[in-house]
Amino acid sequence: MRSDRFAPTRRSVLAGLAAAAALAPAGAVHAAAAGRDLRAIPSSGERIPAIGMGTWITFNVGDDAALRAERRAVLQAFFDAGGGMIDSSPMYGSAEEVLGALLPQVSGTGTLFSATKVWTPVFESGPEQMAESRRLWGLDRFDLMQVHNLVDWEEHLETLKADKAAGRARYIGATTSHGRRHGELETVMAREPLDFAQFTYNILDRAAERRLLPLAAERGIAVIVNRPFRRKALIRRFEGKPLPDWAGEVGAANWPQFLLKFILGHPAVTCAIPATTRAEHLRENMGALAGPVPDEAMRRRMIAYVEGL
């Protein structure tokens, strides 16, 4: 059971590392469950696909009919591949409106795990903003409601707790996409009964390994990884470079899968949410759900390879 107040110590962080390590099987790789990598949400045991989809920038297309058609194809490819979590925010321009318009136009949406955020420095506006998000998505409740970038988090979390109790959200969480806010997110994770925490983690941005990932394991908090490709920067950095001969050992047929497999190899990670504008790229991303997942020794080998390029 998680207490409402918790002061992280070196001992507790080490315990979190041990808890995470205990989840990972020995050997270079292990097979994803039942052919697809499904991860349990610690607070409930519910399992969701380990690759979801972000919507920052990519779904902010307004009324442009051609761009909406492309995003509809992305959504259909996502659900055809068994996708679950779609993450958005009122901050993302028209993304929520576009999602709400397109979701009824695609099939297979029964697996949707809807995730969005409250993003306003005016605490009194939070309930209204969240109600507007439900209206835009066409939902009575969200699977996950998060405090975006820790804006006014103490006040908003009280509203989120009440919404969870009232059935307007099944899970609650907090997010940041800025490394400089890791310390503040650590405080929130340590003090509050979060179901989810969302932050940046990828093969080159590994600061979260020091405190946030071990603390998530210790506290039983699901982890959503944003910016798995540093937007497109990592794809651009490595495209044209050869994959290692042993990439198949981690089930990676291309660089997006290689980069996602590294993230999924950390046992405290629940879901990564790459964003894309193209259905073919979406299918590449979702391919990381299949096949083996690297253990820690293999992840170190992956780091050494990309740092040597």
Second form
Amino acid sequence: MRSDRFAPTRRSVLAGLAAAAALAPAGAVHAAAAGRDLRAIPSSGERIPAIGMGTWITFNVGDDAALRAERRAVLQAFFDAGGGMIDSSPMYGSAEEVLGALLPQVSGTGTLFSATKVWTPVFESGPEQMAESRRLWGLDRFDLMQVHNLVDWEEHLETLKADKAAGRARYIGATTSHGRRHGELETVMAREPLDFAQFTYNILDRAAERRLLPLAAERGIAVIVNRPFRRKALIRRFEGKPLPDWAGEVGAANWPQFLLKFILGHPAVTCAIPATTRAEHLRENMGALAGPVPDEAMRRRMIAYVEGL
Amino acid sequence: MFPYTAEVLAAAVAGYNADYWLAAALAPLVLGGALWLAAYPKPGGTRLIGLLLAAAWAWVGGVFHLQVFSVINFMAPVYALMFLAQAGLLLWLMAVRRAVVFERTGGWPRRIGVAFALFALVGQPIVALLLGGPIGSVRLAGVAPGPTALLTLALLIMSSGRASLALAVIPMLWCAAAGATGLLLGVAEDQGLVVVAAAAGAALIATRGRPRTGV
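Here we have the form predicted alone; I need the corresponding form predicted together with the partner chain.
Next comes the full complex, this chain leading.
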């Protein structure tokens, strides 16, 4: 299996035009996207769906056949909904191996945007770990290779740059999560030629708004948002509470979509990567790809609403 | 934060028990023999108990942690080292140095130790089943870390000698880690383990320093 770029289609061009229109000053919401919300990677202009999928915990199911069958259904639902980015890591136990086993069993994987990470404090073992990841996924190259949690980033980034030049990765990036090490990530983003930066951002964890998101916009770095639901915590916190009457104005039919729409409303965000073990939840998440995107005024209204609950 | 769920852990243990069903069936019986030797000491018994416990810790480290748990948990190789170190300590202090002694006479340490040991061998699997866990996922002494650690603490309660405290450090650490995992993942069985292990640790400390007649 190999991962292909998104070829421009009439639909993606229309979506791009809609997204461009959305950047213009607007009222409560940006103009409704025509079809899926595709976002441009600043360093190339290539467009990818704004909702991807994380695999932390969810795809670490080992050899269990029943659990693998459930994850296969999630994966199929992801591609059925036009999904693109799947993000994993060698740190995620069996997740990469499970993905590699399941991807050939589902259809529509031509849109896959494969993203993984290098995660080893021993610099010398980085290339070997990345080669193992390619073997596990069944890929000749990754679309995106990131330095996981900035572990040994100065050394690993040199390898990543060489891998990009040699065609073993199309894009390179660096990650952090849980709001940690923002200062160090900021340094990396300011200094290094990153295509992507990944960090935590959600309606309650908004520290990234201060420096990281503006810096990404300034430097032309695509942003992947992890922990959009603080794992499940935000869903649990808000489920059972009413959505605001005006949730439809931002295209949210449920809490997951409301929370994802908030994230997608930030113009510097390229892709959010919620994770799930259930196909029906996956479909809910992917529903956030359609419909209007909140502008800044509406995002402030969304914050005020959830903080008042 | 752990990279797996309780459901995945149960599935991994079920697969492990199925793959190594003979070891899973025999280990509690063999360790039941170690309990018998601790309760009714015989010449050379300490050495044999040390060998049996060391074999159990080495198995859990080398097979459970390195081959099974490592698939879903990146920390498993560290746990394996811990278990292999404990196996080495048991071999050295019990089988070689005989720095742990099991006494002929009874008393409350013996009774408490037997109670904790029976819980590790039989009670914990029954509790896991009563809590609704599938029978295939039951964790057994000698092949799974939690009950092996608890059984080791129980046998140490029945012993005398300063080395028994040193031998209790890693089992206590494991039980604490397992309890924390149980709390975060919502596994009642592991939450219970930390409570029982804390009681066993307290009993172990309370029984130190008593003059005993050893074999």
